[in-house]
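First, one chain by itself: the form predicted on its own, in structure tokens.
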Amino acid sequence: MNISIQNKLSEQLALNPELTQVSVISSGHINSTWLLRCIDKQFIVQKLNIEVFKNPAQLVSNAKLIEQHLNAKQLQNNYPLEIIKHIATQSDERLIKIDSAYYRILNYISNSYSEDVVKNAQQSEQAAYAFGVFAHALQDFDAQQLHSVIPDFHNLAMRFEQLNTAITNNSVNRVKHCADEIEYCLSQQHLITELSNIAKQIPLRVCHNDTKINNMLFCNTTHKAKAVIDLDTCMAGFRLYDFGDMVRTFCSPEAEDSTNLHNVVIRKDIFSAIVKGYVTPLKSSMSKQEQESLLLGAKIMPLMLSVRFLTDYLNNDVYFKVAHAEHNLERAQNQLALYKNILSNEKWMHECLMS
């Protein structure tokens, strides 16, 4: 962030520019973050990729609505995290316009940090049972109230046409480099049927759908999960993606780019540590059919990701921010190692998640 911006953005919330300092602070793929600090004062501060969020006001309309329903819960003693609040500047105004590109500023959460892989068990259950708990808490919310802020973010039939105008446009001659890759993700369609078979047989809900680990705060006292943040994808959607992006990040010691393959395996006691805090807050509101959906979520998000990766590497790295020229496809033979292992274990995940 230059230095212009930051005093903007400082003025904004009536600070002294010349007392605040920004850091970066994100390792995600999409926005950029920092932690801007004055004195005894720390904001959170974003700039939105309007490349991936086209429109950013629905982004920060749906994070209200989803903010306002996490408020009234908690005066109701219903929702025990911490919420991520959009922070309001001198006009009032909650999305900031600088030089043409979109900013906003949130809540600091404090005494809490964030991890990018899952240590144990038993930080797996807690960061489970919080999305869970999330989930609950947003059962009776209208999931059609929200923005489509991706539209067919979560569409895999969609993202396997874009596969394949990918490889047919082939702009940067990158098809040799992953042939084995791509001819193994293009046998795996099937689970579209299987997707929109069940997709008529379980309910709408609203979805964060980037149930990652490091989309949740943990306490740095207690070490408990203390709060949800990253909504930028709240949709409509299935609790199987949720659920499946939490095996897709949690299970493997490995982080999705790691290249050490033979490493990338569901870890069992990480599995069920998912199912348990993850299902535990949902019980009484999901049917066996939902519940078993689940399992296809867990098959269906690793398997997605490989072929978003080996798109946007085929496309020359326009979506995903990438450290260098092989990234984008050594995430995807990563994310197709989990996917190879999920098919593995599945009779012993099926009986896991059903027992």
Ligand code: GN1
Contents of the next structure:
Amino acid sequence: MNISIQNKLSEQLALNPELTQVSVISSGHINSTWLLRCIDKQFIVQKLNIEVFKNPAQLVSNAKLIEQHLNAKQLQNNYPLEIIKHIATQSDERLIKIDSAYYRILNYISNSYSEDVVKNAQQSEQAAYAFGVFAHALQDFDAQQLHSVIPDFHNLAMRFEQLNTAITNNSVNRVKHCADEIEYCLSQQHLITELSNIAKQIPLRVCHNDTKINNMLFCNTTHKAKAVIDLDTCMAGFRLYDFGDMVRTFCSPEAEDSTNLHNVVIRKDIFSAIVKGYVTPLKSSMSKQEQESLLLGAKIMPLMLSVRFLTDYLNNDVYFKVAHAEHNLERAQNQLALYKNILSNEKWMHECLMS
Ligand code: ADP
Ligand code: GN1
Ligand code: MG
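Target state, the form predicted together with the ligand; input state, the form predicted on its own:
Shown next: the complete complex, the earlier chain at its head.
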């Protein structure tokens, strides 16, 4: 962040620009995040990726509605986690436009940390429980109130269409580098039909839609889950997406972009902990059918991410941030390894989920 932007943001927060400091937090694949400090105050600053979030005002409007709902729950002692809030500026705005870029300021959750790889079953259960508590708190929130900030975000059929378009365009001649991965992904399109059959039988909910492990903050002292963050993709969806994304990002001992593929496997204790953590707060509101549908999510999410990473690789890395040319391909290979491992573990995963 350059100094002029830092100064403008400081002024918007009524902070003395000379006393503020910023440091980069590099974690997510989409937005850019900084920690802004001024004497005893700390804030999170995010520059929104407007290629991805084409209507930032809608994003902030969704966030405000969710924040209000969670605040009300907290007042009734029904929401034990900390809540992410968009801080209003001096001019009472929650979106700050500087040189055609959009910034927002969030309350900093102090004494917290995030993880890229789950360390143990306890951490897995903690995070899954918190995502379950978040889902439970939003159960009586009308999903139709939320703008669809990224239309068709988890529409598997549409993700395959995007892959097919990228293959046809072959804009940077990369199809030849990933022919096997493409062929395998395309052979798995039967999941589209499986999903549309199940979709008729389960309710549409407010979903977080990005329940990866680094979107959970843990307490430095107790190591318990402290806050659900990154609410930008909260939209109507199925719980199986949130469950599936937890399985996708909690269960492997390797990071999402690891090339150590023989070690990209489902850790059974971590999976059992997700089931226990997530189902406990939602038990009373989940039919047997909905609970059973969660397993499909565990297959759909790694497959969908393989398709999305592969598509972006073919499109010359225009969506996800990459550190090197093969990054998206490596992520796709990693997610396919995980998907295949899930297929070979499906039987006991089903038993664990339904026991
Ligand atoms: P992205 O959309 O790019 O994934 P996130 O909102 O997930 O961005 O933020 C990226 C990282 O910044 C998180 O993984 C977390 O480590 C840190 N972070 C984000 N929001 C907060 C917050 N309110 N308090 C403390 N740390 C935060
Ligand atoms: C992106 O913003 P971040 O890094 O939490 C992406 C998710 C993917 C994830 C893969 C808006 O999430 O859908 O699952 O990368 N977010 C968006 O790591 O596309
Ligand atoms: Mg994130």
